[in-house]
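Just one chain is shown here, as structure tokens, and it is the form predicted alone.
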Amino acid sequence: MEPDNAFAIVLEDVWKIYRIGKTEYPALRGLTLMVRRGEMLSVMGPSGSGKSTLLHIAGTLDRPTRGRVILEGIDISGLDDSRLSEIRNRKIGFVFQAYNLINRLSALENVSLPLAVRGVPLPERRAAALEALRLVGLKDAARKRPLELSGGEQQRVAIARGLVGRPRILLADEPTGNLDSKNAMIIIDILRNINKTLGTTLVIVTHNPEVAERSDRIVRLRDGRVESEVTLHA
């Protein structure tokens, strides 16, 4: 049995029920999942299976209706919004299918935004943003604005933004969903390299089996529960 500190993310009997009027819509139904520190995990399943809800709860963007969530050894289940925001800002990075970049800002300025929120001085956040862009192969594009970049390059900027604070956990929701197969493989290679070189725990929601097969483990959801899992790389 692995020690508790071996896991970056632990979800225990997590339920998420959305209510509209008197009607209940369960998105997660007693889901239990443990993600090891430094693991690269892909989450697959049909639309409506609970994949994005799982990611939002693991990332403290949403609260479970019931159940426990433990991140990096911290039980976050009863924490207030202020403490959750602090954990999210310091421990978790996000990458979404929509790049969510600000078009009037340069790549460097987009990447440095999370550090600005933390109050990091300008010289330090510029240096950190340049290093994050270097990790995704775009240091030379630091001054370009999003509309001057291809879709694949914009997603790489979004990954750099997710990494700039050196989070212990990176959560990616369909990060290759808007890309062709060539750029999708470039993105997944970058994510895999980050996972291996920085030791970042990486959870990817994806419909793409080629993306999932680069992971250490694939978990499949159905109807808000874990249906199956397979380990690809120990």
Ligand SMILES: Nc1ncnc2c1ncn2[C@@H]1O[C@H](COP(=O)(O)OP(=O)(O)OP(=O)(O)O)[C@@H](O)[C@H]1O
Given for the second form:
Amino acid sequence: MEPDNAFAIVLEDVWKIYRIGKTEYPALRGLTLMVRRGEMLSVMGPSGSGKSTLLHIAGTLDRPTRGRVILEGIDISGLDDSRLSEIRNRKIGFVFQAYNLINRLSALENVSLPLAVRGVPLPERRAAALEALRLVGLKDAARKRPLELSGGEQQRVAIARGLVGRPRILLADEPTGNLDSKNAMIIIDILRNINKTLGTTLVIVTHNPEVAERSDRIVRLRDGRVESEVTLHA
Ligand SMILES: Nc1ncnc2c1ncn2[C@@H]1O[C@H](COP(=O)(O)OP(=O)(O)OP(=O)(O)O)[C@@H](O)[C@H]1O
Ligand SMILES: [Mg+2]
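Follow the form predicted alone with the form predicted together with the named molecule, if you could.
Next comes the full complex, and the chain you just saw is listed first.
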């Protein structure tokens, strides 16, 4: 267990084979990847290469068909569903390409939601949500609803929601996929800043080379495996 502790995420010979009827769709085929604590990693690769599947498995939203998954030194492979969702709630935040905000709730209420689910009392929830909105530069927009915000602002609210529980690991699947390049850079600078100031381990799936270049390392997938990687900042 000792050497694993330097790593936020270890995926060891991970296979994911989806089955629909009798047909098998292998999404990951023996993928091995280690992400250091505090690292900012970009995952690139062609459509269908397994990027989203990797993120789902690293985020415990899905289980591998075979292989080991170790999160901050905890081997989660053998854990039951309730332990798994406990680890997910405590350690992991998610950001998706579609912001998935609830339109009838304010930004503040959207950001508070994960804490409400956990039963955190209202005053604490509000304070944490305001702090998360401050981190993404949207404290003044706390009372606005999603449709009163731009796309880039909505994604910042979604990031604040991902962060509000102070996860050790933030997983983002094409977080700039719906944004123009100016807003993409704003989002990526916010993520970079969160990574640096809070030490949050960050894994970002992206098709955008400009986005990837801001990270510490870029891993490229092909056919469900790591094809190549390049380190930009050690
Ligand atoms: N629920 C599922 N059932 C069957 N096959 C699936 C399922 N989810 C993904 N796949 C298949 O697994 C492979 C990897 O999919 P994945 O979504 O991880 O790719 P991706 O790299 O994220 O692609 P994109 O860049 O288009 O988002 C694809 O061939 C896909 O069709
Ligand atoms: Mg995908």
